[in-house]
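The chain below stands alone and is given in structure tokens; this is the form predicted alone.
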Amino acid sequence: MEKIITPTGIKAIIISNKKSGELPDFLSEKEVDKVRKFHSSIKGYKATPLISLENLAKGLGVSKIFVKDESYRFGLNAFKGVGATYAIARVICEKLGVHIDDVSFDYFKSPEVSEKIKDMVFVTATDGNHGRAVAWAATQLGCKSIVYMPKGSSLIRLQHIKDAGAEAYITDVNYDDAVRLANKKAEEIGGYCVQDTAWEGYEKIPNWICQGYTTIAAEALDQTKLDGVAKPTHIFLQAGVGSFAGGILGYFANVFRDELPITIIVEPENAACIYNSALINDGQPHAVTGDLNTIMAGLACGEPNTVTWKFLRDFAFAYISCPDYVAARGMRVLANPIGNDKKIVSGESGAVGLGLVTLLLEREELKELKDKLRLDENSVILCFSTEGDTDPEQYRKIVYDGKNPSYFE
């Protein structure tokens, strides 16, 4: 292992000996390619688009950069929506007795199994998309839900969730509080905990969730195919409790197996619960405490998913805490493209990979930490803009008015 601190206040974790470890099986190609399935029979899916930013990439001396944008996602503008119902249609599943495999979307809304579940209310803790993904596939299942979200979150959120058909509240506690508290309602009330991450003695759901997050990974896949590229070389993944990094890294290394593309995880410097665990190096996963401060609030959590945590152990080669503005950063630079590459509009949780992308590429003070990671001129780069705009208001602040601004401007 490995420690780097540099001037810009990135901080990084190396692990370029690594061994594998177990590959997940519940993320196999097999296991995937059931779930694409079940996300194709819900009305509205499609692909998200992948873009490939060929000037940004030559500007910046590298092969390729390409960004799966998530904010075309079932109209959600974010990526949750593919945990979310996955996770919600298990749960019913298996109070209805029957197998996931062998039903579409459209089966839960006949009128036979809507009277049957009508009165099933899920409840979830949130920063925001989470918990408007479950609003939102509660509603179209014609369920219930209640969704509790962390002090200082955005009312714009708040309302989206609400919108979406759910009973929501912003609590005057952190993420990790909120999660507790929703998973207290729902013992209360008979309810069903959704949550996207796992403790001890709660695992089932959040790997349900995690394979939903899947289908993004596998369109990706098929997708720089598309574009005469069999596999990317670099892979950043964004990580809050480290449910979506974890799935995506737990896929890629199924279909991969031992050449890896080098995968870095990127995380909020006060929330980076993933780089701590890293550190610390002792196998296990660590909390950080506090408010948990940062743009970043879908990022913005202190206890890693007890499952994922070890996808990200044994097959990440790197793990990132970033300051706010390399998020920021990365905001801009989608916003305003080089040429005839696309506009991409990417909130702070989003955009904070391809920042550091970014800054690794052009910065003298990261030159030993790019040459760490190996990136040159055939490297292939792939991002994840996990949210577009989620709270415009914030967003105008940032790109409009250069709030967060470099740490060298």
Ligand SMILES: Cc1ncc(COP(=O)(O)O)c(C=O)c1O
Second form
Amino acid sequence: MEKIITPTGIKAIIISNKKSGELPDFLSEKEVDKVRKFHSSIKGYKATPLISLENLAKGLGVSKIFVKDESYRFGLNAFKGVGATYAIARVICEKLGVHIDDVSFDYFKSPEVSEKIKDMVFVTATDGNHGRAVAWAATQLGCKSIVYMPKGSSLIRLQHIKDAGAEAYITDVNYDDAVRLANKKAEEIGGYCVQDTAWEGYEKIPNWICQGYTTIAAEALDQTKLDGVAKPTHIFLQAGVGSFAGGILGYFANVFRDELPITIIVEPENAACIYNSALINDGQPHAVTGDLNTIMAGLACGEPNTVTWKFLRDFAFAYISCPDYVAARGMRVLANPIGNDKKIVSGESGAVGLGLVTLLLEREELKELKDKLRLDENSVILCFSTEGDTDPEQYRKIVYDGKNPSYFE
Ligand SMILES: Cc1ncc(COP(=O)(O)O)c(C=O)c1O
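Pass me the form predicted together with the ligand as well; I've looked at the form predicted alone already.
Okay, now the whole complex, with that chain kicking things off.
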């Protein structure tokens, strides 16, 4: 393990020796095919675009840069709908004693099933995107949802969740305590806590959510193949609790085995719990506490998912902690494409991976890190823009008005 501190505020931990671990069965190709089949049954399902930023790649001296644009997912402006729909469907299947492989999304909407599930209440905590997805999925199925947000949450994100049909509140606690609150509430009312993170004793539902996320990765691989790329060389995955990154990486580990692309986990510096766990390096997940202050609201989580942490530990090549300017830069680069590259509207938590890529490839102060990550002219990079402008006012303040700079101060 090597720790690299750069003068740009970006810090990295690189694991140089070859990594291996137990492959997660629940993220195998066979399982993922089933998940994708279920998602395909949802009205409005469509693979989100994978955009090849050819001019940017050329300008930065690499072979290709792909960005998967999750702002198009189910009209929710973020990727979380794939997790919430799949997990809620599995919870209902369990209640009804049916198997997910035998049903489609419409099955749950049939009058006979609706009658049986109409009193189910789904409870969750969220920085915005997951709560909106849970509310949307529950409402479509005629069920109720209750959503808690951490202190300081965006009012417009709260409104989006209410508009999707949930009873929703901004609490005065941080994200991790809001999760505890949601869990307690679900227990009190006999509801179902549908949380997008696991802890000891609470793993089944978050694992379903994680499985849901794999549809994104499976689509991405099909799409890179259409562009003549069987396998990217580098994958950048941003992490809050690490369910998204762990789900995607667990699936890629199953697909590519010993030939896994170099995968880099990216986090905000004030909420870098995966980086912190890699740094402590005793094999266990470690929390960071406090207000977790960052513009990347979706990544402002202090306690790693205890299941997916293991995949991040076993299969990631590097862990990088980023100041907020990295995300702001990513948002601007994606909003201002070069030549005929396609514009991507990417929010704070969506843009940090691409922001980091551009800095690694451009800045002399990051040359050592770039080399250690083996980025060169042959690199084929895959990033995930996991949200659009989920807080449009903030988005404009950053992209139009320069609220956060694009450089290290
Ligand atoms: C836009 C966005 N990107 C990435 C993430 C990170 O997901 P996870 O918390 O599973 O690491 C989130 C989580 O809320 C998010 O909203």
